[in-house]
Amino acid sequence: MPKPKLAIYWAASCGGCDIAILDIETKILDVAAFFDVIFWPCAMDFKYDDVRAMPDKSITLTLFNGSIRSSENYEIAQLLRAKSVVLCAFGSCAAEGGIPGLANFHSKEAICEYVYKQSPSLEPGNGTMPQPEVRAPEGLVRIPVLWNTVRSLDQVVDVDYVIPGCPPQSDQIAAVVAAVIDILSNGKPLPPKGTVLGATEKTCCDECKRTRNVKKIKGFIRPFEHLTDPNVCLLEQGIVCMGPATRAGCGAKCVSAGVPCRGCYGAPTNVRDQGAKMASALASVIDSTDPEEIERILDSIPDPLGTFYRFSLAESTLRRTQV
């Protein structure tokens, strides 16, 4: 019998996920070993019109990594979906848009401007905008055209399933990768869709160790301005945590090292924006009830909003329609 396909796909996003694949270590030898890679262009020489000329629903399981931001990351989003079984959006940038989907807080236009025309050059004068078409001596050369807004997998394909993460903790991709086999190998079934794997329902303080006291605070700070009480939440020490609206299934590893967590696995179960829950989260260690006060306190907020929806601006209620 054949191996069951598996392609892995690096749109716009930094290429943490392909590394925490190869993080699964000695299991990486289990993927090889079970599956033919048809298409990882970001460790082997695969071409777009390889995978054109494959048939629909040819490759068993597409793993997809990266927000869609361009025309290019649009197309080649839409191949992948005809001709696999099964599309995962892996991890933050594919499931909720991610750091990429930051630039939503900016036109195109702007973002261009500031790059290629304010930003420091190391040619001078040069403000060349880039254009989708360029006649070169070689011939017409084209470029992705970049979108105005930047979209979550979603939000332009079908899904199936979800792996959570910035990048997604490579023990769990180990275990995800180990069901999907035994799925495969043994003819079991596949979980419903839409599952979110590696995670849980519970949030990230319920995986925390530290204890909460239920202080009340009258400012924020950042982790570098107080030496933290290695046994006590975060939160009720002023640090801004994303934990209690974060999904919980990474262990909770960042706070555990005296790290706030950052958001990376998405809203909770239920949660439709992660940056409501979280706003929500602070007006319950907020003490006071004068809003001057009030207002005060919040303003030491660091980038309130860079700092709630980190990850999920794209998928968030906050997000814009226009492409």
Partner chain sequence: MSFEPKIIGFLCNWCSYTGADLAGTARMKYPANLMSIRVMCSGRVDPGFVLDAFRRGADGVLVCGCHPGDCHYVDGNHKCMRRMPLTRRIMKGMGIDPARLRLEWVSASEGARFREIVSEFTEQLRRMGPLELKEIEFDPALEGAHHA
Given for the second form:
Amino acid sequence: MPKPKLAIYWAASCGGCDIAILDIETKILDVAAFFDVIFWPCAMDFKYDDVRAMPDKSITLTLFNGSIRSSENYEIAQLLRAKSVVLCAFGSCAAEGGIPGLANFHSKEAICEYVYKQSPSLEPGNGTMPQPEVRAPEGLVRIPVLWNTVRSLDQVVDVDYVIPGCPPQSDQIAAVVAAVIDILSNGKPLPPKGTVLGATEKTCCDECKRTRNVKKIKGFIRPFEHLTDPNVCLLEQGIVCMGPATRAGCGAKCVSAGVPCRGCYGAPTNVRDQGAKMASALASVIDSTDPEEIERILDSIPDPLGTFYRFSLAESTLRRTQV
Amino acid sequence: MAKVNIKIDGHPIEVEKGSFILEAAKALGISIPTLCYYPHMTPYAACRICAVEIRDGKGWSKIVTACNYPVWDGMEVLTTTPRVLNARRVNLEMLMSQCAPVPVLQELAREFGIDKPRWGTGEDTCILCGLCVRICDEVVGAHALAFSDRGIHRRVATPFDDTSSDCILCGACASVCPTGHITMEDIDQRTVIHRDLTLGPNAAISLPFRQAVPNVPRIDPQRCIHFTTGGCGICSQVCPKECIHYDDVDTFEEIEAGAVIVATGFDNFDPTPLKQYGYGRYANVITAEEFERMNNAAGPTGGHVVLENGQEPRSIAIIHCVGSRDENHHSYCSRVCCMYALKFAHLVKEKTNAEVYQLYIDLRSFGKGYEEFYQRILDEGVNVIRGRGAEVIPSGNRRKDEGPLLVQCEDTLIGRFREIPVDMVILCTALEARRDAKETGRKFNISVGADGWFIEAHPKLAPVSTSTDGIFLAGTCQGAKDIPDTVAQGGAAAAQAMKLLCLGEVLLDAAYAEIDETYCSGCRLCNDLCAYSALEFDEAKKVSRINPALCKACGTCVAACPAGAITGRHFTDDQIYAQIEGMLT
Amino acid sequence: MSFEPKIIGFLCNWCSYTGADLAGTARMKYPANLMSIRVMCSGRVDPGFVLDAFRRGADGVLVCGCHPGDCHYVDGNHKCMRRMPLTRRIMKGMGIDPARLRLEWVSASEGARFREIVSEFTEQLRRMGPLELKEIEFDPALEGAHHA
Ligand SMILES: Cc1cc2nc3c(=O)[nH]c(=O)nc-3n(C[C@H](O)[C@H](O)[C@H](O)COP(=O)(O)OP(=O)(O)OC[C@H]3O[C@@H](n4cnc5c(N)ncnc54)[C@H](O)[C@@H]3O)c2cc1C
Ligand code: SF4
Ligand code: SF4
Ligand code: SF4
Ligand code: FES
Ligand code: FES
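Having seen the form predicted alone, could you give me the form predicted in complex with its partner chain?
To see the whole picture, the full complex is given below, headed by that same chain.
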């Protein structure tokens, strides 16, 4: 019997997800033994045309990381969707836009203007802007078009499963891989479409070891502004921790290290907009009934939008800033 | 304890061996005069006025002091023999040679027919009975008093005649002194009548007030000698039912109830901040509550309307709406003041010859028979002036003899500024929510309005219910009202409570919030949000829970739960998002 | 035809919804631009509702509750009073004029005030013009285009 085929792809991403896959250590050998890895641009040399040549639905599982930021990302997303039985959004960027999604706070033009014209690291006088089509002596050169909006994978193609995290934790990846191998080799049914894999139904607080009490917040601080108590909930100490509004599964690693949860595991099942929900929860426990004091306390939230929507902006209700 | 048999004036009685003759006589109802005896102290036999004759039945007899002579078997006591009477007379005459003016001695002298004591009459008032010294020593335990000097110089004094720092100001010495030699003196020279116009007596052990429920005395440990020095304990000795337990402590009793009626009432507005009326500055500016106290026949003035110096006032001004209908304090009308002010006027007219001036903004005599009462007051000659009392100032020299206080106001009916000289001013202070209303409200999950009164479930349709099932309101805790309205509301609340009790079960609204433990991470963000304490944290399972019987379905926690673990039944996220979608497509 | 803004109103059951009712039973006329959603308390209003309304085409959102101190549920409106300013910050960050979200306290007896608020808000939104959100739904044909 031929081995099931596995594809791993990176779209607009940092490469961390690929490293996380390699981080499952010796279990990667099980993957290699069980699957036929037919596409993994980060690790092996494949051509898009190889994929194009495959029959539809010939790839058993595709782990797709990275958000959709360019015409190329979109094209390959469509291609892999057509060729795969199971397409899995792997990591925050594919799942909800991730860090690249923060670009949605600005227009594409403003970003290019800065990157290609104003950045202090530019060669002085060189104001070249990338052009989608350039006529070179060798002929017409085409590069992918940068999109106006960063999209999550499921906004552009149909997605079967989601493995959240920036990056997904290696132990969770290993567990998912083991489960997939078990399902495929024993003919078990697949989980329902849309299931979030490698995570739980609760939120980060569930895994957090800090003691929690009722919350009443008089002002917010950044972690470095205060020596925090390592055993007490960070929120209670005035540090905006996204833990309560973030799906659990990471093992609360950041909070154990004294860093507030950034929210990379995304919104929990019943929450539509992670940022709005966190804003609602946080505002509810502010300890004031005086409008002016409330404004002052809200002013002390460091970078509220960047904090509430650090990973989920592209997937949020409003998705981007109107420019 | 061994018993012995004695006879007093021929009456046999069995008494404890070693007890004193006086006690046996008391038990038989035979009176023996005493001056230095007090039941709860060791007898001292200083006055010797209790002389009796004892006989052994074999011819031997002797004069002894009944208060401290122990009985023995077969003793015969005679209390009225000429020998006894003579002994008492001699002792009395000797006492009078020192202290003739003392009323108790005068009275005894009349009894004994002494016109002119043989050894002259002294002017002192201390008969050296030692009651004060002994009570301070033995009962109070403060040891602030002692005898000093000897012989004819013997007297009662504090050490070195200085103000004693051991004295706890209990006044026990003054209260036992049979002659009035010891008095309590206010060294600040204050007069106390108006200052005492507070509710409730001031004794260490007392009933809070006459109509108190339960009607049992309680001890104020701050005032009680026993709690101060460890001494005294007289009340426990005299209580025949042995009800007094000093080691009792406050206990919390849990009462299971199917319904609660909250009838916590009101507080009186403190008029001190309204500086223009001079309350606290002028002794004869008093509040309505203080005036009520003065009117009470059992109160400190015996029901007489008097000025602070004890004299009857010639004129009284009653200022309405103090703290009510006042933007700076309470904008509401306190509802009862107009009518009780008229009642006051009527009482003053009945008890004194004083002129009465009512200063009102609007006269609200809205109830049954109230307008008629108002007409009656007018007929009684009460001066009724439409105009808010502006200021109360001292009259100075101008119109002092008419009244030391000048009440200024604008009489809006005649359109003139008026100054009315009076002796006394009564301030009709606002009824306001009790200062602990918020706390009580929280305990019973009753909402408190902006003006502090508890909020009923519906102003017309559910006037005694609250937003919490089984909790009802009655009386002024819900808003200012008079006694008839309070009683009516109390009846309604009782009926509502009975309805619940008869049903025996409570129907819950279908709308309430639920936590799905699958999603709750125990972040505890919701825990402090519920005004009804419906949210509790399960420490063992590390999840929060909602008690559906307490939840009122406001949905505050639903909107706040960052994990989306809480569903507001009948107002779910899905339903609301669907409405938004439906309206906008 | 002049622009008619769409307004979604979240009204608390006890004061504001009753106030709106009163306006109705008293035959007071207010612009039909407002579409009301009844919630038990202004404390039920999730910022997510507000953002969702904008996304689905509302030009303004009106949140009404009992006056502070009068909330039927004691202090649900205090939570609302804290959430709405933060929601406005999110709106601002998303490029939506925060003035399109209004929080007002309307008691059950303030029918006339309710009418005033709705009329005034409608007029204000008319002046502000429609809220047009771009690039929310995915359209591959537009993604590469240049912004104006
Ligand atoms: C000066 C004055 C004169 C008045 N004259 C008249 C008059 O002539 N005619 C008339 O109809 N009305 C009169 N009123 C009004 C009348 O006093 C009130 O209508 C009436 O007292 C209201 O009764 P209530 O039971 O609601 O409150 P209250 O009389 O205040 O009783 C409340 C009771 O609850 C107790 N309580 C409070 N909190 C707690 C708690 N947490 N636990 C247990 N117990 C608690 C309080 O100690 C108090 O005993 C007068 C009021 C004033 C101020
Ligand atoms: S808010 Fe953050 S620190 Fe607090 S319990 Fe949750 S994850 Fe831990
Ligand atoms: S806010 Fe939600 S997740 Fe947090 S404790 Fe309450 S119910 Fe649980
Ligand atoms: S819905 Fe309101 S009343 Fe019910 S538990 Fe939540 S906060 Fe409390
Ligand atoms: S996709 Fe993995 S780091 Fe972003
Ligand atoms: S019930 Fe109206 S705001 Fe809470």
